[in-house]
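Given as structure tokens, the chain that follows is alone and in the form predicted on its own.
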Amino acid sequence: MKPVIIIGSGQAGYTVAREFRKLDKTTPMFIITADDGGFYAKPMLSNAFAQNKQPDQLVNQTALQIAVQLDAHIMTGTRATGIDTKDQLVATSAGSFAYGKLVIAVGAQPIRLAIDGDAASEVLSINHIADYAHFRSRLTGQSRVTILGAGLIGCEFADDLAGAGHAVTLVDPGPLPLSSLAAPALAQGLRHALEDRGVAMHLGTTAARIDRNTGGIRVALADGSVLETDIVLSAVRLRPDLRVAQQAGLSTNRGILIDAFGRTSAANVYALGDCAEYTLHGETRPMPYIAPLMAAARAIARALAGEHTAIELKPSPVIVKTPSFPLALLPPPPHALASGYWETSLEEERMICRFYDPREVMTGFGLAPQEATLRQELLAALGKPRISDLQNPQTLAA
């Protein structure tokens, strides 16, 4: 029997594996990583420094631990070099397997800013516990950090080392923190937040030249700005990985392009995760949250067991991890921001922000703080007509 192979093990590969384990507990399985395989929860990544958490205590189980539990053969330190669709073989850099059924889970890459300087190369980014351990390293007696991006995981880190005590600057063109997720009433009230926790703005401008200087490093800014630090981080977007799909001639956007049961365009090859481009509200698009992956891992999983299975993705709220300023969001399609418009409330001390389209139906919404009922409140809400009277009147201008 062939087996069904898995190309990696974030939470994207092994939520496959352990929903693929409850409907089949025989076929073999096996799953390639080229790290070490240990299970850590990624979102963890950018608010483990106030709590002072060590690489290793973010890991929840190892790769032989899984491997047991899963009766899987994990095969750690092994890179997938390419895909024979026609012969259904994986390339790897320990060998061929041939597959009955494949699941691509590679995940997304940071995407290198193109930055004039000498210590251009310097900037750090964080997208596996090995870049965080290897920040942790770095951080080590160094108090100054400049982060470039902020959206949302440049604010999660931001808040994070700030409250560790760490001098931190923000760096982004847009006019305010989380401009593309969040309401303005919303990203201002985070920027005020943030700024109240010691983080410096510099928004609407960009890094230009990234310099060594004299006991660190200077950053020098479109706008003029000149900033002093020790540390650059960037956290300006990830990039689906494409590499091993592209090299297997499979059908691709900005990610893997799969139709609504998780099938790229391959027989018997399926993917998710940030390395995908799912279908919703009629556009495609990657979409880097747990939500959709979990929902795209069930109906995989149903279809390795031989039974297809449409992905179920239910509008979820995006939780962000900024304590300063606790929010969840859930912005609008993309295609709706140009003819919509926001109403913005205070109602029991929290600021919502409703997102209405032209027919005057809710599409989208954002709290803060935020509040698990309130938020199922909002999501029953979505796709309904706005209600004209408000609860509390107490209405503010978009």
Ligand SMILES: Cc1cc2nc3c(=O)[nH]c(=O)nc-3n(C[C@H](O)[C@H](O)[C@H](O)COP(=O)(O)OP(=O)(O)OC[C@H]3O[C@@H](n4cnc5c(N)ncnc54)[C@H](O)[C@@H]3O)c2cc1C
The other form holds:
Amino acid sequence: MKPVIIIGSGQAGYTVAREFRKLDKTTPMFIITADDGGFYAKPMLSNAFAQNKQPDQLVNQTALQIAVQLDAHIMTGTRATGIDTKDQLVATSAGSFAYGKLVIAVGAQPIRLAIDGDAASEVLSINHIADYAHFRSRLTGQSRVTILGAGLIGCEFADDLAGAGHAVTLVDPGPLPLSSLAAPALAQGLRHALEDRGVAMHLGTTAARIDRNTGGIRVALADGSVLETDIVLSAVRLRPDLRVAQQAGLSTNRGILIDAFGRTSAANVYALGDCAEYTLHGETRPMPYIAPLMAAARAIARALAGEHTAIELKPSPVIVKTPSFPLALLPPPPHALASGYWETSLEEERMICRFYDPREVMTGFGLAPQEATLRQELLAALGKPRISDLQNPQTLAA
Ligand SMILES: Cc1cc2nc3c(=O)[nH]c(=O)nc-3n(C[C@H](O)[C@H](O)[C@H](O)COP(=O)(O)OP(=O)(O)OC[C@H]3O[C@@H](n4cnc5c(N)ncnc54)[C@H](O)[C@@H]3O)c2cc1C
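Mind pulling up the form predicted in complex with this ligand next to the form predicted on its own we just looked at?
Below, the chain from earlier opens the complete complex, with every other chain and molecule after it.
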């Protein structure tokens, strides 16, 4: 019997493997991974410095433990280099393997910023536990960290590193941190909370040059300011890793295109996680978060076991792990931003921002401090018309 082969041992690859084994105990399963195959929850990486977690404390299971538990053959340190979709073969750094069904879960790659300067190549990024380990070793004895990008991950690292006692500077071209995800009132709240924590903000600008300087690194910003720092961390967005998919001739856009069932353009080949571009309401977009990959893993596992079911992509708020100002965000669809409006209210010491489209239907929200019951209430109100102002007397701004 030809095996199921999964490329990648991140949360996407391993969740498919676990879900598949619940349904099928006998089909051989190979997991091919470029790393050591240890399982860890990646979201922990931006919350681990303040807790002084060593990398091995974040690993829940080794590849060997998972191989035994799932009765799988896990090939660690092995890179997939190509796929022959006609003869159903995966080429790897350790030879070629035939598959019955194949799952691509190779994740994303950090975007390398085009910045001048003799230290530009020393900019670090953290998208893997090995990057976390490397960053920690570089951090030893250094105190000043400059983070490029004040999105979700940049803000989380800023709060975490400041909590661990580092002097953190956050640089972002937007007017506020999290400006593409959060309502302005919440973004402003986060800015104040991070500044109170000691994080310096340089907003509305970018790094123009990064050069070595006596005893450290000098970052020249486009607005003329100059930062002296020890380490530069890039937290700008990631790019889906398309290398294997493009070599195989699969349809790609920003990510590997998958249909509502998780299928790629080639028969018996599926994709999910940060490398994929999901289909939702007739549109496609990457969804580099845990909730979509869990939903996709459940559907793809059923497909591997012979039953095609659609991926149930439910709206799921992003929890921003900034202890100084914990947030839950469900951003409105990007195309709706120009035509709708945010409404902010204070309810029992919580700031709630609701986004209404021109039909007065709520299509997004944000909440601080984030809290499960209210989050559920807001989720239940999603897609419904607004509550009248009479029921909501503390409305601050329209
Ligand atoms: C710091 C940080 C914090 C985050 N916090 C949150 C959060 O709070 N909530 C949330 O929802 N999301 C969060 N995310 C996003 C979330 O962690 C990712 O969406 C998710 O982990 C992606 O999993 P993946 O398996 O698709 O990719 P990855 O974890 O990148 O796994 C890819 C796997 O493929 C392997 N691989 C790559 N290329 C090859 C190849 N050619 N051959 C063989 N193997 C290969 C790699 O070695 C790896 O094992 C965070 C991300 C980061 C970086």
